[in-house]
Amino acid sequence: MVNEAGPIGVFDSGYGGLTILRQIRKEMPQYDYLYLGDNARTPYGERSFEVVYEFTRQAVRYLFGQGCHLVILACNTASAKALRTIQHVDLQRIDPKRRVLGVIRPTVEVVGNISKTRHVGIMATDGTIRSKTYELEIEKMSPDIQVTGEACPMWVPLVENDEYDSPGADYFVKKHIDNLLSRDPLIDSVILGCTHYPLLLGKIRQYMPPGVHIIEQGGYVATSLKDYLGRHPEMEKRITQGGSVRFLTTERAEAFRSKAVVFMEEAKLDASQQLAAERVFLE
């Protein structure tokens, strides 16, 4: 393993986790990035808890090749299924010294001082809803929040296929979004549990009712990572400062910048921060 300081490492199964970077490089503009999306393997959504740890523990691995001392699984099936494992298993192997953290637990966090019902929803991959990790991790922090989830299986191949704004979305985001409420309909707030769901949230707010608070992650993961760095300096040592950003892929490069600049705004970058994507293999 490589011990000098290095970047930052994002990890996800496809392209939804660009939406965390994104919003984490607004939020730390001034460090190193190092993304790897697993396209090849993708969706995580409806594997089994072996094989997403078994995938994820590979990506981890590699980033730390690359010289990655904090990883970042921004993927909500990798962080519900492998990112304890990781972290209690695989680190106190690899290096104690290094972290991988999630993005389960900061949108947790903040549901708490949000929810006035007490009762909050979880839309999110069939993965995540069913390994209830989420109503787990939300016990913990507020036990008397009352939590449903539903899984959305249609929504990721929606932005996955670029139909994400098209009519055929609104019957998959409404349907849901009904079935959701009509279980409980105390909610007012919404966990979006999956880093893909942002491109529907035009039409999730559509078809939310008003006073429905919609609860994105990316905000909330790169505020948590700010605090994180600030109470660990030995850890915010470790991270090079360039404001650069490279991206992985273990598909074809040429697909992956085609779809990528959906999710990361590629308008809205400078030319020094272009979607250009080195395709690597995991195992």
The other form holds:
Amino acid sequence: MVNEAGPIGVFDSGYGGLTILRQIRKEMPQYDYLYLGDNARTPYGERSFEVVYEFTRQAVRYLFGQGCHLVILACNTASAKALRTIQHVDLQRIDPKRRVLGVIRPTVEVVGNISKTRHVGIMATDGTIRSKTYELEIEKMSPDIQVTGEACPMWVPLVENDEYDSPGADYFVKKHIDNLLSRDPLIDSVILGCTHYPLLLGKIRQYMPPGVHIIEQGGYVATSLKDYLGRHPEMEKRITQGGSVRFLTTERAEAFRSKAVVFMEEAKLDASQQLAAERVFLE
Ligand code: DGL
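What's the form predicted in complex with D-glutamic acid (DGL) like, now that we've got the form predicted alone?
Entire complex below, previous chain first.
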């Protein structure tokens, strides 16, 4: 494994993590980033604990092998199902000095300050909802908050298949918002607990009652990472500062490139250095 300084690794089952990477780069453009999307095996949302753990572990090892000392699981499903075991078991074996961080904790940290009614909703993949990770984490930080989870199994496929803006998406977006709010009408804050969901934000806003606060995680994850690096100069020293971003995918590079433009809103930026993707195989 490479011991010199390297980029920050960012991992997702597919494209969703790009919404997190975009916010992290906005906050800290100075670092180098290496994004890995497991597009060949996405979605992870309905997969078992063992499978999500194994796929995530492979991805983390791959990114470590590419010189990353710090890897962000920019995927709620992987953060819910694999993060703890990787932190407590795998890191000890691979290299206790490397770090893997998730996206759930930084999101949960802000909920207590946002909800007034102390009734919070989570919209996420089936795997994240069934893991109850959000409930457990919120319970630790704000035990007075009542949490209701709603699995939205169609939302990731809508995004992955470019249907997030189509009339067909309206049905599924409205259905799950209505389900959630009918189960607990006192909910005043809803966490979008899946990194794909920001692409559905236009429709989510349309069907969410105006008084309900929609919590998007990208900005909070970025602020929390910045804070983490401020508190851990030994890790910060091990990140290279060339301002670059490289993309790896386990599926076709060209398909990744064209999709990534949408997720990263990179079309607005200088396209020259951006969005060349490279295919890799995980094992
Ligand atoms: N982006 C992932 C998340 O945040 C979910 C996508 C999937 O189901 O693979 O949970």
